[in-house]
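Read the single chain below, which is given as C-alpha cells and is the form predicted alone.
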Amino acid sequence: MSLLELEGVHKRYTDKSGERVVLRDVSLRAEAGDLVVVWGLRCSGRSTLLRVAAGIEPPDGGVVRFDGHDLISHGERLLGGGIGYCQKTLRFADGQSALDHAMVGLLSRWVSPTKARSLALEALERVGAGHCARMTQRELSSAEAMRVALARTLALKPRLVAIDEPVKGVELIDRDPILSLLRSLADEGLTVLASTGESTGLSQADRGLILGDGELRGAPPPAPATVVPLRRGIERQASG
C-alpha cells in the first residue's frame, strides 16, 4: 500500500464560459521518501492536483487515499496531521516574526506556547532558516520566506508535504538550494509532492510527471547541462 494513492481522479469547474475539465482520470502513487514533481503550463491544473491530493478539495470522481484512508471522509482530520500543505504566502495576521509564523499552526491545535516555540525553532533549523527566527516578513528574502513557510508546515510533523511551485518568485541563485532542501527532506523519509512551471524544477525528483489537457503522464529526465570548454586564451589567462 502506497502512502498516497490517486485512482481515476476527475475534477471539473463550471463558470460563465461553461465547464472545464481540469483533471481527467488521473492516477498517482507516492511512497514514503519519494520526491514527485508535477510539471505543467499555467492553468494546466497542477495546483488543483496538489489540493486534491492534500484533501483540501474533493475530487468529482475517483478515489484519493492517504495511508489507506479515503480523504473524502478523513481529509479534514488528516490535513494538518499526516498531510501538510505548504502555503508560501506569509500573512501579516499570522504574526510579526518568522518564529511567529512557524508557530501559528501549532498554536491553532492547542499546543502550549512553550512546546510550539521549541517545535517551530526545530523546524526553522531543519530548513536552514534558524537565523530568520526574529526577522519580520519584510526583512526576509524570497528564498527565506519560502523556507519559513516550509518550516511552518514541517513543525506539524507531517508524513506528506504538498508544495505548489516552491521556487516561483525565488531569485535564480537561490532556486537550486531550495530544490536540494526538498531532496534532503525526501531522503529523510518525508514524501514530497511538488509542482513546477519550469523544467529545472524536475532536476532532483525521483519522478517527474507532466500534466496537460487534464491528463497526467510521465516526463523524461531533464537533459544534462551542456559543458562549454573555455577558449585557449581564457584557459592561459586563468592559469596565469
The other form holds:
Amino acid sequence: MSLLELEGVHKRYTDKSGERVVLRDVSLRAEAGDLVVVWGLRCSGRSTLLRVAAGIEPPDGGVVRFDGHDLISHGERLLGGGIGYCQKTLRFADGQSALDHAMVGLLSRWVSPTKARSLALEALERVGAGHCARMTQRELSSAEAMRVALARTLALKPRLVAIDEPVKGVELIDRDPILSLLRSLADEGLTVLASTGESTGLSQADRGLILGDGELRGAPPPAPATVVPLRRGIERQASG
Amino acid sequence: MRSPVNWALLGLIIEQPSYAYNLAQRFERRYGEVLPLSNIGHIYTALGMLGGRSLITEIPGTRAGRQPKPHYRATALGVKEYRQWLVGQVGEDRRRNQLFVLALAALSNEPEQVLEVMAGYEQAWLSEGMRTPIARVHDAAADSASALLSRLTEEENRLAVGAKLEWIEYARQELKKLRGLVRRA
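Please show me the structure of the same protein in the form predicted in complex with its partner chain, now that we have looked at it in the form predicted alone.
Zooming out: every chain and molecule, the one shown earlier first.
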C-alpha cells in the first residue's frame, strides 16, 4: 500500500466556454520519502491535481487514498493532519509576522500558544527562515515567502506535503536552495508532491511527471521487488 | 574550420598560452566526455590547423633547450574568430533542432508512430531534467571559476529542458489534430 494513491481520477470544470477536462483517468502513487514533481504548462491542471491529491478538492471520478483511507470521505480530517498543502500565495493579516503566520494552523487546531510558538519557530528554522520570524509579509523576498509558507505547513508535522509551484517567481539564483530543501525533506522520509511550470523544479526529483491535455505522463513508479519465499527454495533443495 | 575540437583548443590557448601536452591535459579536464579526444595526436593536428590559419602563433624562444616545449598563444585574429564562433553556436542549436523535426517527418504517414517517438523523446527530456543536479548553496570563498562554470552549464541545461518540454507539448497537440485528419481521410 502506497502512502498516496490516485486511481482513475477524473476532474472537469464547466465555465462560459463549455466543459474542460483537466484530469483524465489520472493514476499516481507516492511512497514515504518520495519527491514527485509534476510539470505542466499554464492551465494544464497541475494545481488541481495537487488539490485533489491533498483532499482539498473532490474528484468527479476515481479514487484518492492517503495511507489507505479514502480522501473523499476523510479529506477534511486528514488535511492539516497527515497531509499538508502549501501554496505560495501568502496572505498575512495586518501586522502579522512570519512567526504568527506559521502558528496559524496550529492555533486553529487548539494547540496552546506557547507550544504553537515553539513548533512554528522550529519549522521556520528547519526551512532556513528562522531569521524571518519577526518580518512582515512586505519584508520577505519571494524565496523567503516560500520558506515561510512551507514552515506553516511543516509545523503541523504532515507525512505528505503537496506544494504548489515552489520556485515560481523565485529568482533563478535562489531556486536551488529551495529545491535542495525539498530534496532534504524527502530524504528525511516526508513525501513531497510538487507542481512546477518551470523545468528547474524537476531537478533531483525521484519521479518526474508531465500533465498535459488532462493526461499524466511519465515513468511509472518502480514495481515492488518480487519476494521469493526462501523457505520454499530450501524445501525444494531438501526434497531434490 | 568545423571541428569543435579545434575551436575548444583555441579557447584554451586564449585562456592561457601553453604547450601541447599541457593543453591536452587541460582539454580533458575541461571538456571530458563532452568532447572526447581520440589521442594526444589530435591536439598536434589541431595546433597545426590553428597555426596554419594564423589563429595561434608560437611564442619565440620556447623551442630552445634539451626538451623543447613550444608554447602557443592566440593571435588577435584567433580571439576575434573564436568570439564569432561562440555566437555562431546559436545556428548550430537551430540546425540540430531542425534535424530532429526533419527526420521525424519520415514517419508522418503514421501519426501513431510519430506520437510514440514523441512520447519517448518527452521521457528522455524529462529524465534529463530530473538528472540535473541542484547547485550547492553559494559560498563566495569556495566559489571557484570551475564551480561557476558548472552552475552555468547546468542552468542552461535545465532551461533547455523546459523549452523542449513546452515544444513537445505543442507538437503533441498538433500531431493529435493530424491523426484526426488522417483517420477521417
